[in-house]
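Next up: a single chain in structure tokens, the form predicted on its own.
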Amino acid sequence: MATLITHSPILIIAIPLVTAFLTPLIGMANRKVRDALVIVSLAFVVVLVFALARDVVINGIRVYTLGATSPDLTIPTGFMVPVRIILEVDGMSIFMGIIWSIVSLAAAIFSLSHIASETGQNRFYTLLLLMVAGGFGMMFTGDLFNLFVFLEIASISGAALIAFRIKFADTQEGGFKYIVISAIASLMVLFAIGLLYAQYNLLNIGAIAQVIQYTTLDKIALALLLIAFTMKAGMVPLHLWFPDAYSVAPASITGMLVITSHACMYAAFRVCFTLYGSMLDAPVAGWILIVFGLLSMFIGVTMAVFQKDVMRFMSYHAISQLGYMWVGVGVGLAVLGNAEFIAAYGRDAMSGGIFHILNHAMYKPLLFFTGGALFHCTGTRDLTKMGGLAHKMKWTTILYIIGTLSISGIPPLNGFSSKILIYESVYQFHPILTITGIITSILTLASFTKAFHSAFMGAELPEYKEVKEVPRSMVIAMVILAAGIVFITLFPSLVVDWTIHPAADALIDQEAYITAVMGAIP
């Protein structure tokens, strides 16, 4: 078991990657064996992720060096800097890994029935597993170039999955927009990496962070990285592609795309806190995140109110909810250099923003899955053409209500726990942030109530007389996420103490990340 945990950082990436290439071969022989392989491999990855998380919480940052005689040997004899590919897993990256593993497993289970009538299923599962590997790589990598490589893997597979259902014209448009945005973002990331490599002859994040001088080129690289990652995450005003892509993908993939946005947000946080750290003009960078986070919150929710397409409606709300995370972590960044403010409310603001990432990862894919369930049973995404479905789809109705109450921040559900932590902490920084957040939550509840009435309430429509509840695998996938919501609701303090605070502290403590790779800082 100790050996398994030692090699778990690379195994978590390698298992879905290897399975991705086995899937089409096995699928040609037996579809059920292929499906079982996908689910079992992702379930095993979940076990590895939780085992690694326990190790990180107990023993601190885990570093894994590929090709070294010992995985924890980061700098070879005779060298002054890292020269191999290094994975570095701290509190923040394993926190993201936990989220990604759970949602990926739920998405795969949901897909078993959701795409059962589609052709090209071997390709679908191969792309899904590649996307999983790319996401884990982004979260665990310790160097910038491999961050770019894994971003490309996740982006290309994501675009193909968005356009998977070729019988619908809008899927091609959504996939095209996603790949164009991804290509632009990736080129910006690659150019920024080139600027940093040209100056420091380094790619490792910790090694660069130790020597970075914050020159003009460093500032240009910072701007490029932040624009690229915030664009991929869907921050306003770089969000126009977001609903077009997220609303047309299979619901299981849309749930995964939400976490891909989180991964890009994580990359932006890693750049600000770890790569640049104390060299960064933290108040300016923090206020940038705060302002655009507020815009994302308000514009996202107001646009959602007018949507008739259930998946497009969910997509705009995803933009809005991402704004809470940007604001919470932005406040922590804005006061990063002030130990008194960090202790007073900065750490709590960051914890609230990070906690909301976890909660959003539970209820937003769940809501996308319920939207996918409605489409699966009715053949339409138009809310105005639905009605009375609560009579036929009781499980979907209950799970939609759980997701709605959570995203709206209704106590005591988990969405309330993270929002109240954000409200209380950012109020001390600037009261208008809390006021905007509360207004956004009220509009969120109003719009989801309206959508619930349109889809589920009223008399049964004649055209849906034969509608039944979705297949068992789809219900199980939704229940997994709902169970996550219930667990966090019942034990918020436990979750905060064991996952949220270590994640926030990992971002704040730049020195620990550098020391894990470079040794003691002179």
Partner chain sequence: MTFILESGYAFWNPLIWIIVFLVVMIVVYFFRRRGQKKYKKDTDQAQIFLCGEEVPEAGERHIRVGNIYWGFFETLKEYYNQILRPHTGIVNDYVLWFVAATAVSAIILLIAGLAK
The other form holds:
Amino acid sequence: MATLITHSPILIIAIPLVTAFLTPLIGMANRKVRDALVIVSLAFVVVLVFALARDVVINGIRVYTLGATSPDLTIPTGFMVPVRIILEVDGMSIFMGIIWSIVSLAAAIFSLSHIASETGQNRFYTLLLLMVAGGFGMMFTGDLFNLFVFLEIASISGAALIAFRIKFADTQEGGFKYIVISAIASLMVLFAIGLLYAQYNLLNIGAIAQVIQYTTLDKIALALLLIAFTMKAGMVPLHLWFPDAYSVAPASITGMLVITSHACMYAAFRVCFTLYGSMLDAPVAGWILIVFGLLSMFIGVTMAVFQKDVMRFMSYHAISQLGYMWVGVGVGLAVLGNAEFIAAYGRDAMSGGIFHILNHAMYKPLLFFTGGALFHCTGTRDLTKMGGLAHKMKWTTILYIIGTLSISGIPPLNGFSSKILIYESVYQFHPILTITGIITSILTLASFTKAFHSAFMGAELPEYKEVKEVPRSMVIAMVILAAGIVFITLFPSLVVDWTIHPAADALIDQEAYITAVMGAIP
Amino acid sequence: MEYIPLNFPFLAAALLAGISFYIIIFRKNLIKLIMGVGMMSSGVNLFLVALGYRAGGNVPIYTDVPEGPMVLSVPQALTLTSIVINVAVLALMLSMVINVYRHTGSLDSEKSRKMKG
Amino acid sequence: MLSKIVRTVANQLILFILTFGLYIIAHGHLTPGGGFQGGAVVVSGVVMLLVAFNSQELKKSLRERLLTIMESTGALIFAILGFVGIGTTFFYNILVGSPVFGRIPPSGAGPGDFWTAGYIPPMNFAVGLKVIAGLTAVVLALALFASGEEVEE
Amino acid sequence: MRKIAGLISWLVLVAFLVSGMLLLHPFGYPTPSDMDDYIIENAQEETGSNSVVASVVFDYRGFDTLGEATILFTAVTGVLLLLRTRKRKEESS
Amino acid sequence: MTFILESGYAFWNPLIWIIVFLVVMIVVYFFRRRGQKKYKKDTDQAQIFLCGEEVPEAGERHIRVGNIYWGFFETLKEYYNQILRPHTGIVNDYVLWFVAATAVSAIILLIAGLAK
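The form predicted together with its partner chain is what I want next, because the block you gave corresponds to the form predicted on its own; please supply it.
Now the full complex is given, and it begins with the chain already shown.
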């Protein structure tokens, strides 16, 4: 068991990868075995992630040096800086890992019947597993270039999956937009990595953080990194590709793509808090994040009220919810240098932002899945054509209501508990942030009520007489996420103590991250 | 080689990236847009590989190498990785453009779009 | 389909291109080159065949199923070679010092020895296999598409 | 309007990139090179490979190369997925 | 194990809310029990009554999404005109926004660095 935990950082990445290589071979022979293999490997990854999470929370940061004679040997004997690629799992990475493992398992289960009638299923599952591996790589790596590589894996497989249903024109357009955007963003990330490498001759995040000077070149690199990750996360005004790409993908993939947005956000936090950290001009960078967050919250939700396509409507909501996280963590970044403010409200604001990531990762994929269920049953995403579906789709309706109440922050559901954390701490930084947040929340509820009414309420429509409840695997996937929502609702303090606070502390405590790689600083 | 003033290779890389940004912003043809992305990747690759050059250095391969310093090897490895990645991205982009053309009959980014707002 | 002269020349030339590509793959740890580069060279030969003959004819000899199996196998071998070292760490070069590819060359400039470099040559072969199969599949798919056919599932 | 805004922001970005290049170390004289010097000195002993680049690609940064191979695999899968037939064949399992 | 979540100033306890919700539900149930008992399903009692007019078909009487919140959009017409303008759907524009945002944030970071 101890050996398994020691190697689990790499196993979590490698198991989906190897399964992805195996899937085409096995899928040629037998479909059932392939499906079982995909589900079993993802379930095993979930178990590993939870075991590792427990270990990280209790024993602190875990490093894994690839190719060294021992996993802990980050620096070659008799040398000063790391040479090999190092995986570094701290509270924040494992927090993202937990989310990603659960959502990817749910998405795989959802896909079983959602794409059952399509061609090219072998390749679909291959790409899905590759995307899972890419996401885990982004979250766990401690090396800048490795981050770039896994960013590319996640975005290329995502683009191919967005364009999966080739018989529709809009899927191809959405996939093309996504891949152009991600290619440019990742090239700029690579450029920034080159700038950092040129100055310090290092690629490890912790090692660079120890020697970084914040020169003019570093500022340019910071701007490139920050904006590239911001664009990949889909913040206003860089969000324009976001609804185009996310609304056309198969619903299970959309649920996962939301988490890749979170992963890019995580990368931006990693750059700000850990890579630049104490050298950063924290208030300025913090305000940049806050402004992005405010714009996203407000413009995202007002655009969402306007939409008539159910998936597009939910994508705009995803943008608006992402804004909360930027505001919460941005406030934490803005007061980073000041221990007094951090203790007073900074840590709570960051906890709220990070808690919101968890909540959003539970209810937004659930809502996207219900949108996918509507598409599965009615064959359209257009809300103007829907109505009266609650008569036929009882499970979907109930789960949609749970998601709606949660995203709008109706107490006692989990969306409220993270929003109250954000509102109360952010208010002490600047009241306008809280006011925008509350207005956004109201508009969210209003727009979800509108969508609920037009899709589910009303008399049974004649064109949907034949509609049946969605297949069982789709219901199971949705119920997994709904169960997550109920759990967080009932035990918010348990979740916060065990996952959120370690994550927030990991971001604030740059020293620990450096020490884990470089050893104790003499 | 003598010291080159003004870092010409770096400047070339930056200008290559800059020109490709111009192409991507102002050219509406999707194939040209892909060419812009390809050019940008060339620029970034050139930048990376130029970072590792050491004046008068040899290839970092010990097989029958003359005496003298060696150029840095990590940037070369990174460039190798980056080139393959960009080949992959370009192949996928081209196949998507093929499908876009098949559906809309146009390669103009303004005419081939279905979604807005 | 191009003229007979072109086809004959391409038929003869492909052997040399394949040999050169395999040479580059095999000597990746001694000279510039490696799996990716050698694979690209081999695929350039395939592209030459594609130009000389038409894509339908090439499709008969290169089944897509075979290419998929080759690609997956190459990737699997690569990943498993990384996994072999997991007794110490992932990607630990376990073959250094073993009888296969295990010799260590004298430090400094030298003529080079084929049986060195641990798992690097096998990995080069795996990557080469993968790149050949993968890029051939892509080129074939695009060419088939241009001639109006589509790839089988 | 779009053209002017585009030109201005493009010019600013290019100016930043170019000025960044002028601030870099002189071409051919990388100032810190600890990591690379270590690799050049020890690659032959540690990996037994004569080619330092190969040892970096497959040993020191082997995980990147696994990622790179994965990306190629992904792209090939993606291309074959996108250019597949639209008709469904008879069930064959 | 406690249910209370501290948020700096205040606290949040889902149990209290759930209890309140249940109490309200019981009250609602009592009100409901006092209602009409004569109502029966599947009779004419359940039919829609529209001042004696003919009741439209199910598809016609469902309020579709385009008609909900009409007043809201009418009031905010100017805002929506402005906000829809950048949403062109052209991929070139998306990259232009990226370039602009990078340029602006680089300027901000540099100026802030100079001011120090």
